[in-house]
Amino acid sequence: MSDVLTASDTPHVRAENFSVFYGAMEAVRKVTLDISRGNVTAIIGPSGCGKSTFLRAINRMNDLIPACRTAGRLLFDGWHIYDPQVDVVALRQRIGMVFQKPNPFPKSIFDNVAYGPRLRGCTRRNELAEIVERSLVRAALWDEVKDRLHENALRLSGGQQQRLCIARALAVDPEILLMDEPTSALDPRATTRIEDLIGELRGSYTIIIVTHNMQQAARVSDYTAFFYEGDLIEYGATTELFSRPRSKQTEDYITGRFG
């Protein structure tokens, strides 16, 4: 599926032949694709047919899950994921996640943010400060917080906490930020703000984002992934995925007749 890459593109992920089994079921089958550096790739679906479990998959989530396995190739800078030689803890690091419910620690916003710079072994106050006010910007939320820095995050409404959960993602410099159905929790008008978010970081990170909603796909990515059954049926540039579907599935899908 490497056509739908430009000629200077190079793939941030690769996917070859890539399954995924939750014991004898094959949620994820034999996936080949490519994920540009820099984009904002959309995978689309109806429930269970395996885009969460791809996209969990990229940064080893599912290890978590009893009997979970995978087959074939997930490449990450040319790197297989699933190597034994790979370090998981700092393959999260490069690889961040934000979770469909805001999961805020029950911190201080300074302290949520500052989490992951601290593991890594940042202790200097100036410097996570930096860091924090850094990450805060660049997950639009320092001016609506910039002086309530110590006060507990879960008092922060939902689309501020989504935010911080970007922010506290992005402070240990990730390369790739994996979003599973952010917005699905939150009202219209958070929403909006976290699409206008993503629109701000594209180019800076690799984004993939897992969505129900169609029309969110179509607003925010730059490529869609149409996953059905565990199959991926169709995959490339959004504006023509949307408009000149290949695959009568995926025609179905996003006219409504199924899904």
Contents of the next structure:
Amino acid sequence: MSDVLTASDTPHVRAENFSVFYGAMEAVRKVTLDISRGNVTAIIGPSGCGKSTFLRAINRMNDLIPACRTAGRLLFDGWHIYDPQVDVVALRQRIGMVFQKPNPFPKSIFDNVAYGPRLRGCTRRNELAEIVERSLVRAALWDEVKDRLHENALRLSGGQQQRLCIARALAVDPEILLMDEPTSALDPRATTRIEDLIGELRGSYTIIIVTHNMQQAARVSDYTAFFYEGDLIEYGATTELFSRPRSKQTEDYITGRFG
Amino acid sequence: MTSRHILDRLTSAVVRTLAFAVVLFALALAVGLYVKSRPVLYTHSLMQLLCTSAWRPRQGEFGFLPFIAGSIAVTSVAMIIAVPLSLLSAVYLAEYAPTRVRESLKPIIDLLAALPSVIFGIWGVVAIVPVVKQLGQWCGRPTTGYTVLAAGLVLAVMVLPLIISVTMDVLTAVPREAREAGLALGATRWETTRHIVLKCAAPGIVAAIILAVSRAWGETMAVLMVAGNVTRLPRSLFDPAYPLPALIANNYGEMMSIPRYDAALMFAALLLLVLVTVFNLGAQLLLFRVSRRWQ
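Next, report the structure of the form predicted together with the partner chain; the form predicted on its own has already been given.
So here's everything in the complex, that chain up top.
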């Protein structure tokens, strides 16, 4: 590593011997990796391998779980995410998240997307309308909903709901977008739309996506991390990892021998 | 047809019959009360019964207004006190309290909700009535303490655990995903609770309040012991009240020599039944409208 780091050289997220415990169970074990800016990084691995836990550590969603604690260092832009001084609310505005099950609020489409900006004190009608439109356009949902922005979001289809959740996350202008198996509850067509969308968002945001679907990881990501039983087994460029895995376990997993 | 099919048909027939029987029983109750209260309905118009306040059974005057007003007054006071307090307690216990606090308090609250009402009545006489008497003196309204306020307070304490318990269950049932969605957008815990969790839980919370209103409305013993039971339209918190259930409980079986007296008490019971049913149906309709808007 060079002594002088420009902003784009600093990893956007860096884990150094980072562990997450649930009680006595070490769900993520001494993971060290750098996630680069503006790329799509996929985290793969069998169920229970710690991939979701690691993802949720990045915006401190695990704080909700009482027995959860961490060790080691996790840095966002060089800042300690688990520093007691960190303002979790501000952190989560810079690190957005999309969940496994689409979870729109029981509000209108407009109010769903405007929720984040309103929290930050944006009340001007024009400004909100502009943010809502921009976010929905970015999430490739605008054309489908522009005539019914004030309808209840729960009336949308599952795939539309998930894109709405992406729009909602984008509306607060995050730098990082965490996606926790965002297509596992969707049908193949909706899945393709989300994958296309991830491709369009690449470059503007750092995207970290957890997926149980290896083809998906291969299709959408620049880098892939393979987790197994809490350990980071292998991490590298996606094309490398899928064509020339260095570890036997990775090879077994991606060729479908277990998982 | 195999025996399994026969059993299947038999079971559905039995459960259907039982379900209808329950509804029929409620209807039979209403019809029975109506039949028994007919004597007083023949001689008095509904207007006279519901909207006048003269209660002189010996002279054949039956004005139910003081009792209806008494019931509405004590129930309203109880709700005004109990609803905000219990909702805040439930939010604390379900959303903020450490698991250990929540899990040790919940059974106690459930127990309180199941306590016999006479216990609350006695506690009202011993603890609440003297306090209200004192309060009345300070406010320049000398009273015995047996008042709308005392009855409202006792009822509030009675329904508090009920609302807390049901609301806690409703809040706990809100999926974790809903909370996470708010928090992940940078909402604070209170913002998430207020904008999202309470919104998702609203139908259940309304149901909890309906339950509490119905309980307070029909409560007899605890109210009867502290309300004062004076047949007069209550005009302030420090006036005594005479709610409908207390009227029935205090007088049924006595003074039956007075003509149409028992019919009048039957009418009071019918009134109680009809009003609580109308309230419940109205609230259910409102709930249905609200929840349909969000589906």
